[in-house]
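Only one chain comes next, encoded as C-alpha cells, the form predicted alone.
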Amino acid sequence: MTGSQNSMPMSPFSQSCYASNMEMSSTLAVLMEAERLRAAGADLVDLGAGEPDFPTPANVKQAAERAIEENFTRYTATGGAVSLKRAILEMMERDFGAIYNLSELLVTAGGKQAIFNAMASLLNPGDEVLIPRPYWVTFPEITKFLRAVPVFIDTEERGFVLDADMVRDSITPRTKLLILNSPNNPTGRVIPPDEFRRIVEAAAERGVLVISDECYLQFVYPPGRPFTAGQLPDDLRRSVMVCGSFSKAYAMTGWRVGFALGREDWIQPMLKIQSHSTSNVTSISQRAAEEAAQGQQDSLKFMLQEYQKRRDWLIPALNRIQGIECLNPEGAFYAFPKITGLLGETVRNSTDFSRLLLEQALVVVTPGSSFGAEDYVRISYANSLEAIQRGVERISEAAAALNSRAA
C-alpha cells in the first residue's frame, strides 16, 4: 500500500475556511482548566474568570420566574421586545443623559453579539480595524474572521491610555473602523470624557466609524464618572455604534443579553445579520433585563462598592511583591500587574508565569499574551477579598521563589 494511501483524509475543516484564522478564546481556556482542577478536589484559588461573583438580583430572578408563568415563552421580535428596548432607552437617558429612538437600538445576546453584528456589516476584506493594545481576546479575531486586518495601537508608554494623537497616526486610507473599550479589559483603565471626544473627532474627520464596547460602563470608581458615547454631540455620535451589556452591570452573565445603539443605518444591517442567526435573545431573558433596566438599582451600587474596596486593598498588595509592579485600574474589575522583574530562564514569559502559579501555587491568572501584552496577567478582583488574600499570598510565595532562583 502507498504512503497517499495509507494516510488519513484530510478534513474539510482544516482546510482555509473564514473560521481557520481564528484562536480559541484563552480566557475561555482558563474557565476550562479550573473547572477541571475544581472537579479534582484543587484548593484553586480563581483570579482569572471575568465574571461578577455576585448573584443576578432577586428582583431580576423573580421577573423571569413571572415570564415563565405567564407563558412569555414565543419568540418576540428579532431585534428585541418593545417593552425591553424602551426599558433601555429609559434606563441610558436616566443614567447618561443620552437619548435613543426605538429605530437605534438591537437587543443582542450579550455585548459580544452586538460587537460581532457591528463588525459583519461593516467590514470587507482588506479593511483596516484599529484595535488600542492590550485589548480584549475577541476583537482582533472577529476582526480575523471577517477578512479584515487588526492593526494594534500600542498604549503602554501612556499606562494604557488611548489619545487622539495615537488613533491620527495609525489612520490609512484602508482604516474603517476603531474599536474603543472603556473602561478597559484587561487593563481597567478608563479614556477620560475629553480625551474620548478628541479620538471620536480625529477619527471621524477621516471618515473612520467607531465601536464603542461600554460592558463595563457601569464600573467607574469615584471620583471617576461613567461617560458614554451616547453622551457625545449628535454629529459625532453618527459616527458611534455603543455596544453595552447587562453582564457585568447586574451579574447576568449566563442570561445572554446584550444590546447596540447607533444611527438606524447601521442598526439595520445589523438587524439582518441577527434574523439569520440567532434570531431573538431568549424571552423570559428579556423580561429579566426588562427588570434590571427598570427595578430598583441597589445592587449594582453595592457590587460597586465592594470592587472598590477588593481593588483598594489588591492593587498596594500586588505593588509589594518584588517583581510586580501595577498601575491603578480607574474602573472595571481587574488589575494588570507586569511581572517583568520575575521572568527569566525558567519563567520567559507571562504564560509560563501563569502556568506555574496554577500548577504550583493553584491560582489562576490569565497571561497578557492573550491580549496582546507579553509582559503581563490579568488578575480579575470579581471573587471575595478573602479568596483574593490567599491568592495573592500564594503569588507571593511564588514571586519569592523566582526571586531567590535568580540571586
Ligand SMILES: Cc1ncc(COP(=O)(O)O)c(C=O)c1O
Contents of the next structure:
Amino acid sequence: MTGSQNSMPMSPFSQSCYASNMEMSSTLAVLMEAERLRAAGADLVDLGAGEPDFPTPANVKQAAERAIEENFTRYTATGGAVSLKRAILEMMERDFGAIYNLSELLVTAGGKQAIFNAMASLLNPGDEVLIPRPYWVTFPEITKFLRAVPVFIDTEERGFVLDADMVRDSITPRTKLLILNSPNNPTGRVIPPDEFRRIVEAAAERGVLVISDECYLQFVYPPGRPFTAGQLPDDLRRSVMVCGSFSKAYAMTGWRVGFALGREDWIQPMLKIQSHSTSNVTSISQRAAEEAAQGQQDSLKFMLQEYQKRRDWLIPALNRIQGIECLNPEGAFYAFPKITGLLGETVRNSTDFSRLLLEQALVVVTPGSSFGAEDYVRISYANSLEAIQRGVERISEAAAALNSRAA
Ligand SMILES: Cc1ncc(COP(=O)(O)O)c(C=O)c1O
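Can you switch from the form predicted alone and show the form predicted in complex with the named molecule instead?
Following is the full complex, with the preceding chain placed first.
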C-alpha cells in the first residue's frame, strides 16, 4: 500500500460563496440547548416558539384526508392548482377588499419561499436592500445569499414603527428594494395604514420596489384592523409584492403553503425560479389550504381572541417587573420587552439573559440579538395562558435575583 492510499483523502467539499455568505439562524443555539434540557426531562416553559400552539383546524385536516383518498397526489401546476388560486383571490377580496387576478398570484412553500423568490428574481449583486431593524432574521440572510447589501433602518427610537421619512433618508441610487413586515416579528408593532401608504409612496417616488411580508396579516387586535398592501391604490400597488402565508393564521406551519401577490412581470420570473427548484407546493397541502381559505373561519376567530387575552395579561405583567419595559404590541403573537435595566457585569446582553433564563429559570425566550436588537428579548405568547403565567413568574424571580445582586 502506498502512503497516499493510507492517508484520508482530502474532502472535495468546501462551502460555496453563496452558502458561506449566510449564517445559521442564531436563534438555533438557544433552541438546541432548550431541546437538550427538554430531552433530559426539564420542566421548561417555552416562550420561544414562532408558531401557533393550536392544532390545525379539523375541517382543514379533513380536506387533506379527502385529497389523499381522491388521489389528488400528483404534480399540480407549478404556480398552484387553479382551485386554490381562486380560493386565495376570493379570501383576499372577502376579508380585505384586495382584488387581484390569477396571473398576479403564485402559490409557494410557505411565506418564506414567496419572499425568497421575490428577492431572487429582483436583486443583483451589490443592490441595496432596506431592512427595518429589528428584523426577521431571514431578510438579511437572503439578501447576503444573493450578494446584495442589507442596509438597516433603526426603528427603536420610534417605538419600532417605521415611517416614510426614515425610508426617504435611507434611499441611495443603489437601493432596489424595501422590506416591510407589519404586523412585525419580533416586535408585534403594526404600521398604521396611512403611514404604510406614505412609506410605499416614498419608495415608489425613487423607483424602489417593496416586499410586504404579511405572514401575520390577520393578527391585528381590536381596535386595530388588518391592512394589506393589496388595499393600496393601483399605482402604488404596482411597486409591492405581497407575501402571505397560511402558516400562522390557520395554524398550518408544517403544511408549507404561502403565496405571493403582485405585478405579473415580477410574478413570472418567480414562477421560473420555482419551476426549476421546488416545483408545486405539496398537492395535499394545497387542498388543505383551499379549505382554510374557503371554509368556516370560526377557528381563526377563536385563535385570535385567545391570543388577545394572553397579550392583555402578559404586557402589564412584564411591565410590573423591575428592569423590564414593554411596549404594547398591536399584532402578531410576540412581546418584545427591553431588558436594559437588568444588564450589568454578569448578564451583559440579551444572549446572556436568555441563557440565564433557560439554565436557571427553565424559561425559553429568544435573544433580541437574533433580530439585531441587543437590549431586548422576544417572548412568544403562542402558548397557553397558564404556561405564560408560569413563565412570567419565573422571569420575575430571575429579575429580582439580578436586581438584588446589583443593589
Ligand atoms: C416575519 C415572518 N415572515 C415569514 C415567515 C415565514 O413563515 P412560513 O414560511 O411558515 O409561511 C415567518 C415565520 O416565522 C415570519 O416570522
